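Presented as structure tokens, the chain that follows is alone, the form predicted on its own.
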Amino acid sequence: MPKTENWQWYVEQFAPTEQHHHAVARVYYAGRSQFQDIGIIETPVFGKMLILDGDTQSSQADERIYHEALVHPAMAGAPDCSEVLILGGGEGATLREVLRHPAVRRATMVDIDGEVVELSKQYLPEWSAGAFGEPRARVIIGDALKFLAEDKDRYGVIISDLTEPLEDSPSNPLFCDAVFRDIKNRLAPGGIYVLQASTAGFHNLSLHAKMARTLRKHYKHVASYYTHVPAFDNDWAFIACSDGVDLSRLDEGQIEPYCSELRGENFFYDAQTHRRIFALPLYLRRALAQGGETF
């Protein structure tokens, strides 16, 4: 094996003064779609990784931490998860996790970038694990804004697995009051909307707090939660929104039966993990309690 100084490096820029480096063992794909730069590489520590616009989306070694955290708290707490809508999620791992539950009658996934979906099928089949071919899956390549405006169905759970709403991101138009209203209109009574919601580290939580402040205008219960994702080298946050269910207070007696019904074994999520991820540190609670900018 070559010495590290001879390897190529994937450098993820977090800030003008902060970079995270991953040695590259193999490049599967590097190119640009109509919407974003796409990279699929293999690293010695994290295995295969999907990179969009220079940001790590998921890694082979720990993607189940992220995807189980995104999907299962909401699914466990929803009164009805027979119809689930996924916004984004091109790798297919969010779809995979949703379809692990037998109560799901149909999972609809809407992603704008068909190239990410096809490249994930080709190079990252472990992520979807056959989910794209499941009869219960409805995969739509198209604009989520258009879908939300035209769709008339209701969903017990809506999951947003979109990239962060940075200015140059194709997800940016989806983070505003008008879209949040459209999403709520697609929720069934008592339904839950959950979204990946940027970083929760003490040094870079401002975008997450801005998301939470905005969503409080639309829902009775807005609960932040987070976990460390090693490939991201950061604490990653999520937000669960509902008028009927406060996921931060979900009873253990509801979580364990839910997990026991899932196809296959969980890697990350169970009742004890649920308690931990909703137990926020003081600095994050203080930031979320403060007023400030909204979308």
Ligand code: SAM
Second form
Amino acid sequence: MPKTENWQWYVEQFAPTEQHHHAVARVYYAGRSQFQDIGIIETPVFGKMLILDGDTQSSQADERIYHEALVHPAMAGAPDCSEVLILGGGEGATLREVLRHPAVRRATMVDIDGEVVELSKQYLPEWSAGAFGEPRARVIIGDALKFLAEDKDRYGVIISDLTEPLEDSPSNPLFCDAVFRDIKNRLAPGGIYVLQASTAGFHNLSLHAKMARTLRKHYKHVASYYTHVPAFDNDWAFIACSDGVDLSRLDEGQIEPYCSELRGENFFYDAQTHRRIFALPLYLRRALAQGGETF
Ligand code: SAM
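Next block: the form predicted in complex with the named molecule, after the form predicted on its own:
All chains and molecules follow, beginning with the one already shown.
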């Protein structure tokens, strides 16, 4: 390995005073779409990585941790997963995970940025693993906000795999009370809405807690869960919402049969992992119980 001073570095800036440096072995793509800055690089530890607006979206080495955590708890708990809607999800790995279940009749993915989708097909084909070409996949390039306003279908599972709602991100308008209500209206009875819900690091919980507080206005069960994602250098949180099912209470008797029906092998998710990711530490439970700002 060359000495560190000879490497170029991708620096992810978490906060004004916090950074993670990844050595760059190769740059596949660096440019700007109509909506965001796009980078596709390779790093020695994490392999290929997709970076949007300076934020790591997923890495080859550990994307299965993130995508299995996002998709499978909701799919395992949903009474009906024949119709699934994915908001965002550019790389196609969320679509891939959804389509692993044979009960899925149609998986609709709506991403605003056709360039992210095309670049992912070109440089990151391992992520979608053929999912874009599956007959059960319906891929729509468009704003999820507009889609939710116009679409009349109902979905047993809705998965939000959007970028962080930063001020200038195209996902920002989707994080508001009215849209959370619209999403609920698109759920079939007993359906589940799950979203990637920012960092759960003890030092930076405010955005996650704000999402959970807002969602509690709309759903009977709002369950936060999280896992460490090494490429993010962070604990990453998700929120599962439903009026019918409390996903934090899903047991082995439901999870194991669900997993055994999936095509191929899981890397991360099973009943034991489910218990671990829904068991929250005290500081997080306290932060979630506190009142405060909502969207
Ligand atoms: N794993 C990710 C993370 O850590 O933030 C999210 C994955 S995925 C790449 C995020 C996708 O959301 C991107 O492809 C982006 O184009 C899409 N997106 C952002 N705003 C959107 C909107 N308004 N409608 C549909 N897709 C949107």
